[in-house]
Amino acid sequence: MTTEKVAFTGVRQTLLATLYGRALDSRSRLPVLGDTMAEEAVHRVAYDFTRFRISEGEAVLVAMRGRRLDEWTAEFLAVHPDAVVAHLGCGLDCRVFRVAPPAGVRWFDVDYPEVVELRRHLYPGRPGYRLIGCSVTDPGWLPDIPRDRPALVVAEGLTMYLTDAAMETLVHRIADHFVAGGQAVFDAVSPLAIRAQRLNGILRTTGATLTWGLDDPRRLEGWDPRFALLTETAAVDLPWIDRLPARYRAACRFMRLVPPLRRLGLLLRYRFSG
């Protein structure tokens, strides 16, 4: 088996851990995301994964928010089979083989150039699905994109690597781009997760820095207009809790009983016109 040297540094090494923690998951009696392709890759980089010290909980975590966003996913793709989907910051995700999007679907995952050299590497092709290199923050991923199918745009431990001006912007050229309208799903992280950032481990271990937290859900809709808030879950509301070990299990009680801390992650869902 070949396989492939990487030498991320910083937040690129964040998708590492990310790809880790999916593969710990499928290694689970009973798990929550079952994403194989992420542990065949996790064999074929030669990275020392165990520096990360992710936990089984944390492997549980990143799961159960990959399986919230893959379900909003497969949701709008079946009311929108000629769908067009932007994976934005997809790092080394395998949504596109998880969710199996309809032969209709347009697929697109953008990423840094060296992280898309990395997926054709480790993952196959399949039709309708293509690779753009090229940073999320420069407008020069959305020219290849068609405009007017119904869109969705996702993105999974993107928008906390941003900056307040860059998420807006990114906002903006969505609902500009796309004049059929369609959604955009994503996580974010609150500025009270942004303050206590030296607590995670990960964050330690690569020397990434969270730099954008979302107070409102509903700011986006000040941003603009043309964006409408649709669904808002906290993390510690998802139903695989009882997946997760005990002392997680204990701590997500007890941070739905406190406001501050229940809002720490959240996953929302919006719709947007063109």
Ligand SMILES: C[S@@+](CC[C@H](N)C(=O)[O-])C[C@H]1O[C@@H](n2cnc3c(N)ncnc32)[C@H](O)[C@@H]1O
Second form
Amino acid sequence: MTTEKVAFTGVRQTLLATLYGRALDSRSRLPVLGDTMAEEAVHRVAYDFTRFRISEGEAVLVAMRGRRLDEWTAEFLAVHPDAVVAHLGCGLDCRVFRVAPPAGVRWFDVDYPEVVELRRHLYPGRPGYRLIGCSVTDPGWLPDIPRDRPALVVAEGLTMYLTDAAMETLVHRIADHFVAGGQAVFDAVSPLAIRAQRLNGILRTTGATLTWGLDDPRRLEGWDPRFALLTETAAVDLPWIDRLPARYRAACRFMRLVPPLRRLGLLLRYRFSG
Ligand SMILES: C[S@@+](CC[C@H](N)C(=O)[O-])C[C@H]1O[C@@H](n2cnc3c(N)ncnc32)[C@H](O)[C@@H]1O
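I've shown you the form predicted alone. Could you give me the structure of the form predicted in complex with the named molecule?
Expanding to the full complex; the earlier chain stays at the top.
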């Protein structure tokens, strides 16, 4: 088994933390996501993952977010087996393998070129699947993706690292490019989470900075009327809370009662017309 060296810093390093979270979840007796490929990848990357000090509870929270976005992806593909999927800021996430899309789907994983290069060494290819090494703030990720099929744009752990202007541009570009319309599903954090980011151990370890907080999910509709909010779910309302250790379960129950805390992390699903 070959081992891959990584020298990522800042936001690129955060993908190792979420990968490790999924690996830890897969080791548990009753995993939320059960991503065994994440566990295999952790063993093939020469990196001391323990420096993130990810607790069991944090690992379950990462897995819960991933599971909900997997479900929304699978729901869209069940209705549109001829869709294109653009998975932005994919990092080393194995969504394409977990969801196992129907044969007619074309799936594009997009991240910075050096991240995509590492993916190529770690994971196998599959029919209908392609990697695009490009920043999502650069329009260069779009031209190779077919425009005339229903599109699902999925992003996990990405939007909080973008700026407000970059998010608005992204929203317009998605609706401009995918003329057959589709859905965009992603997670976002609130402005309060941005202000409280010093409490986040993964950010302290990686030196990454959160930059985008969303107060009102309807804001995207104001940016571009082709976007319409379909579903808004608070992370603390996800159904796998009972898999969390007791301390985390209690914290989630408390957060549910305090509106600004309840909205620290959101999972959002939009419809967009082309
Ligand atoms: C917290 S990690 C999440 C990775 C993956 N989605 C997951 O859940 O494991 C953030 C990811 O966003 C990527 N990213 C951040 N800014 C980006 C940009 N402008 N263009 C492309 N990828 C970006 C990083 O390289 C990294 O892979």
